[in-house]
Amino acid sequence: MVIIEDILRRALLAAVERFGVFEEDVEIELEKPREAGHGDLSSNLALMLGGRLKRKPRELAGEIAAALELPRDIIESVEIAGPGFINFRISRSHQIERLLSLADPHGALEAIRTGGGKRINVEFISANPTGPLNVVSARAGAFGMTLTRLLDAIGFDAHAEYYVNDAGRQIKLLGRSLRAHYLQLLGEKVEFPENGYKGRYLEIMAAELLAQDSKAIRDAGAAFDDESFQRIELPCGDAKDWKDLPEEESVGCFAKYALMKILGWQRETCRRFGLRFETWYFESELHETRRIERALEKLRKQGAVYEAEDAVWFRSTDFGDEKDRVLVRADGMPTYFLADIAYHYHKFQRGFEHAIDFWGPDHHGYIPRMQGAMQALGVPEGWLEIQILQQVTFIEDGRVLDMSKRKGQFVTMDALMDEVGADVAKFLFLMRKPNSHLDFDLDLARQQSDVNPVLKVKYAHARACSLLRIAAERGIEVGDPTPGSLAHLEDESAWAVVRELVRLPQVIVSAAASREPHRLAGYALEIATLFNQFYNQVKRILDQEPERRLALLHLTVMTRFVLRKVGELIGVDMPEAMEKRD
């Protein structure tokens, strides 16, 4: 399959060699022009080179365009626009070829699979199992899962991973909190732990233990009967036995039960949100397998640590950090940083050729020290890639909501899905770049009309399905699109749809390469807008003369195909029928 972008890049490179500019000197970008009348693809090459070559960009663009050698059966024309953009118009015959290639198993979507099966680890939720997942995890899930699917789509072996922070003080505090709730329900006077967990979910958990005891414990364990949770075992005995154990042992049993219960909730929440993880990696495994100690020993051998003030320090300033960081405290306890080093090094040892993490905005300073630690352990520079995911602000009635004052409403991922639905939440999370702050408009999310962006896309898909269904009911044989049938497309509104549909491979590649899954949401919206305009402008499609009607129906078939493909990548269902409400 001809990749038009490759043809244009090669031609542009050949044209600028006369100016002493070669492949290693410039990166050629090809984008869709902002205005439809300016062609199908545009390059800012002359603008980039103007200053370097001390030339006026528009004049330079003209000389580059004149030197281009392009296949005229593919490129219909080359034009100069604005201050020096070089715009290309693709012939309609080739546009049809590109369109049909989308549905060909050996066509355009196969041609972009250039990843060679390279294994990439994508970690996008790292949560303390001390309560239900919150909306921060929801945005991370929407981006991380979509990126994982995008990487798979371009030929990588992408592996989604969930990191469970199940070791340390917070888990013990969780166990003490549940134990205190349980003892209070028994009528015992017990001092609640300082900074303990007082959430309603723990009160319910304690009440279930009191009322059901062994059944509640068996039910919690049942969620771990498959896949990656098999390593967790239920604590021995029942809650009534646990309370009589020595305190630390008792806390440990309550903590393990709470951990299993909450992880069961979290996994079900992820499933409901459309997230799938090949691995749920437990921090406790790092301690049990002594990976933390082994990672520290390797850093010692590399001369990357030193001892001072009774603590062990990593020389992170050698890797661009503002100061060195503690790995082992004076009391002998490893820091979270050391555990994180061991975890990421184990990713490398597990054979992943690249790793991508999604971190919150408060982790900017954490990046150089972690990447430095990987380099110190002998991991290739650039192996660990960090994507920063900015915060979400919820807007209602034009006002920013103070989430802390809403008694938990909308704070959890489940509550958000209850309120607006998983598909709406995912799509709206993908409306902005991951490193941009997002204002999540709850009023917009609740809208049940095509004012709501995701419903606009769903309605467009349902409209395409409806048109094809009615055609079948009338006995109109549609079949598969062909070059001959699509050659009868005449309407400019129809060709606007074609020009957008054929961009699917380019959008997938650019969204994956730039780590910007939000491009898919914008692309889907553009298709929905153009298809609706086409549908409204070409009146009574099924009553057209046969050749024109078949061309319009075949365009509808391809629109449905592309919307479904984008829906699969985003994880949003594309229904065949919807009731449209104002």
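Heads up, when I say rigid core I mean the largest set of C-alphas that superpose within 1.5 Å between the two forms. Positions refer to the first chain, counted from 1. What you see is a predicted model; the values in this text were computed from it and never measured. Compared with the form predicted together with the RNA:
- When the larger part is held fixed by a C-alpha superposition, the smaller rigid part turns by 12° between the two forms.
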Second form
Amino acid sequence: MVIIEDILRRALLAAVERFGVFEEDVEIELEKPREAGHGDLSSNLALMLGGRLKRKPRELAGEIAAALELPRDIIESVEIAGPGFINFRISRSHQIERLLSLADPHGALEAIRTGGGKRINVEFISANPTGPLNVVSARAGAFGMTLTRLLDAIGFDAHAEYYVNDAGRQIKLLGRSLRAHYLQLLGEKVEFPENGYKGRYLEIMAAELLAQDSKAIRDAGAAFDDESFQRIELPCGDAKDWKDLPEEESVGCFAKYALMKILGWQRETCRRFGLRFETWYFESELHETRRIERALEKLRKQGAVYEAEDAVWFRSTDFGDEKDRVLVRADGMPTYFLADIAYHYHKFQRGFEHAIDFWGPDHHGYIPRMQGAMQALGVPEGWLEIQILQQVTFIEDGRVLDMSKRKGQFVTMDALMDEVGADVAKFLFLMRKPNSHLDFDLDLARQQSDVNPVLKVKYAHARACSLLRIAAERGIEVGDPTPGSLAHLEDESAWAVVRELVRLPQVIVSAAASREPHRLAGYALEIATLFNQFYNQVKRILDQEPERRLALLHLTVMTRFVLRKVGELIGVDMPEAMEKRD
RNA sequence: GCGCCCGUAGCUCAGUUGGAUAGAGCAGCGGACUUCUAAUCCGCAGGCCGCAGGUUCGAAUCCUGCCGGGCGCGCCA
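Having looked at the form predicted on its own, could you now put up the form predicted together with the RNA?
Full complex below, order starting with the chain above.
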């Protein structure tokens, strides 16, 4: 498979040598012009050299173009345009070759697998297990999962991971909150814990607990007997036994139960949203394996730690942070920060060559101290990459929804999926670039109508399927596309589809490299639009004379192929048929 | 006050990493279904790309300063 950009780059370099310009002097850029009339690829070389050589760019472009030696079977034409662009048009036969290469197991999609199987850890969502997954996590889920698949597509071995904060204060608070709800149901006078979790889900959980005996609880826990959830453990007996234990112990029992239930919800929600985590990493494991102490010890050995005011501090100012940070509180408890250091260090020790974390915008101030800790531990610079996903604001009835879990007023991911469906939600999140704030209007998303662009993509795929199905019903032999069959492709609208389809490998590479999975959503929409335009323009494809018809059907086969590929990457189902809307 | 992100059509957002005449969907107006799925397509209208400077052949994109919005600045997680 020849890479056309390489051919052009070499030819351009050879052509400018006569002006005393060599490889090390200039970077040759080739890009696809916005306007189809400007050709398939464009170089701004003459514009860049014009000033340096004190020449008029347009004249220079002409001289460069005249000196180019290019294979005519691949490059059909070279034109000078505008202020001095050199535009290249790729021959149809080569475009067809590029198109067919997409479906070839050794073709263009194989050529981009340059990652060499390097293991990359991608961590996202990692919500506290104190309530159902908030809809804010849906954006992280859509992005993280798509990036994981993109990295696999370019030859890495990407590994999706979820960190479970099942230790520490908030779990105790969760236990206390559930216990309070439970005792209230029994008519006992109890004070609800300050800052406790007030969501209705805990009231419901308490009511459920009232009816559950120890066997039912054990059975519920048995659902977690798979690899990633070995750490779920349940208290003995049932709630009637727990409530009379000494308070500390009692709270622990309720906490364990709540944790089991909530992780069950979260796991189910993720599954429903199409998220597959290879690892659910439990914070409690860090405590048990003494990794937290060991990390602290290692930091101490590096001289990055000191004691003051009864607490243990990390010298994060040495690493560019604005102040030093506490690792162990005056009461002897490790901070969340220290646990997080131990967690990431263990991630490094587990053999990942690179790690990507998706964090919310409220954690951005946390980056310098985390990177500082990694540096102090001797982790190579750049090993940990932190991507900030900007905030989502949900709007309902024109009002902004407060998503605080403590107050219990939030929209769950499940509610979102109930109302708009997982695919619609995923696509809407994936359409936006990661570092822009996003207003999500629930009322708009609910309308199963034209505001849902994902339907347009699905519809285009279903249309392609339907066309091929009817062709088969009429006994038209379609088979696999070949250079010979596609050589009869004449319609301009069909070629517009081809030019977009062949971009697939490049779109995958750039989306993965820039960590901007949203480009895939835009690409899918572009293909759907072009395919629909083509479909409307050609009309009655099956009634065309056989050679033209076969070419059009083979283009349809390739369109279906690309839409499916993109659908797999963004986790959106591409249906064979859509229900007719009246 | 300091740090990060954002400011593009009435609304929600793209803009291929500095390119040629700034795009799409929705909303508005006008067209196209005896036809392989009209959840589609075609056309019209809509813009000081927050403002002001700078960098250069060339800026929505990079730099500086303002203005406006969001988030963060705990021995919380």
